[in-house]
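Just the one chain here, the form predicted alone, laid out as structure tokens.
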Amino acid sequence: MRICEMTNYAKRELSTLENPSAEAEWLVALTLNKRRSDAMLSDEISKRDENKIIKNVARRKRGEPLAYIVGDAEFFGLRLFVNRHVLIPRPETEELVECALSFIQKGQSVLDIGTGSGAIAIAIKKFTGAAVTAVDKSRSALKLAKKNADFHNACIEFLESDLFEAVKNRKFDIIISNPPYISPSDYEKLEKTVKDFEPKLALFAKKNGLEFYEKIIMNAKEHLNENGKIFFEVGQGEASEVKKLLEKDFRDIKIKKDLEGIDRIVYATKSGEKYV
């Protein structure tokens, strides 16, 4: 079958989506492992590729995210493998990393809590050369994170750990985390593509979405070196509450908006030491 016929088939099948033409063209191109422009210039495709496209169109029609269908996503210009054991990296998390990069220096130590696909840890390692440790309680997520790190030749220490469990007696210069922050009420309102396909473990948090911020902040000071910094991505409407949680043990608390104008990043410096 010709590529144009398969693309038109995909457009018809995905007609209920917001932008069926773009969805169809991207799905066909990524299934064929081609750039979108190159795929559209192709002519005949094999029966095997035709069947792959039909199968992937059916998955997308059921609401499955494109990144899970093709098996990868881009983050900070890096290709990352993804599957249903990890969240698909978001642009907001790129902004978290960008904020942290302006403070992290080569040779410093960084702890990434809840690494998932390894997106944050790998980006920090590649762009700073810092010594990065990444923890996650999901063994399946860690397996994928290690695969991504190997793909990018990023030397990162990965540990199976419930928050600080595996680093009990260690300190770092930087702690960074994009923890689960969707509250029970907001979880029920999530889009089908997120709620039905992305891992609940990486999304849902009790205490109105603040559960993991409380747990991390409660122990963070003991795991930070002098003048150490902590960086969080937060859910909409949570920044002021996270700031309050930080006020006891941290100073210079800052809230940064994302590109949509939402308070999305909260960061602070460990208090109790002299200013440098």
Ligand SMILES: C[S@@+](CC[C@H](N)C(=O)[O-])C[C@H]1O[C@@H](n2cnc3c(N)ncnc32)[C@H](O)[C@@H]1O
Second form
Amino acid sequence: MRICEMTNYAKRELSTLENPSAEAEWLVALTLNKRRSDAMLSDEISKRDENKIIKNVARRKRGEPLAYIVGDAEFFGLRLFVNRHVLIPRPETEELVECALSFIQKGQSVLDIGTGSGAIAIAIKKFTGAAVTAVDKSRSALKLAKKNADFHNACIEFLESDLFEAVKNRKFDIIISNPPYISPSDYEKLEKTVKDFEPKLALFAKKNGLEFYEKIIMNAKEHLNENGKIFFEVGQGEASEVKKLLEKDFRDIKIKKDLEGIDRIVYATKSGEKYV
Ligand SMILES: C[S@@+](CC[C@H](N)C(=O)[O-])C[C@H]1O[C@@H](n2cnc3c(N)ncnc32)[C@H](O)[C@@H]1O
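Previous: the form predicted alone; requested now: the form predicted together with the ligand:
Let's see the whole complex now, leading with the same chain.
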């Protein structure tokens, strides 16, 4: 079969999706390791590639995200391997990194809590040269994060850890986290492609989605150097609650909107010690 015939087949099969043409073209191109514009070429492809496309179309039809099917995603201009043990990095998180980058200097130390694919940690390492430590509770996620870091030649310390557990007596200049923040009620409302395929450990948080902000903020002060900064990505409607949680130990608390106008990033500076 020709590539364009396979693309037309994919378009028909994926006709119930929001944008079947784009979906089909990306799926065929990425399956064949080509550019999207190559999806309408009339080159013949092998039976093996044909079968690969048929299999991938069936997976996409069942709702599996394209990034898991083809095994990679793009984050901050970096190619990252992804699988079902890690969240697919989101554009909002690129905005979190962009915000943090303007404060991080070479030589500073950074802790990324809940690193998943390693997206935040790798982008910060590549674009600042800071000393980056990244933790996650999921061993499978860490395995993939290491693979991504190696691929990008990014020297990062990865630790299996329940939040701060593995960095007990250590301090950092920067703490950054995109923790799980979907509340139990919102979890039920998630799109099927997210709920059925992305890891629950990466998404779900008790206490109306605030569980991890509470736990991280409670311990953040003792893990930050003087004037250290903390950066969070937050779920829709959570920014003011996270700000409140920060008020005890942090100053200069800022809330930043994402490109869709949603309060998405909360960051702050550690307050100095008070003497009486
Ligand atoms: C929302 S995902 C973020 C992944 C990645 N940082 C990103 O922004 O694409 C949250 C991550 O936190 C991890 N996680 C969940 N509970 C944790 C815990 N108690 N300690 C450390 N990491 C945890 C999950 O495994 C997941 O990788």
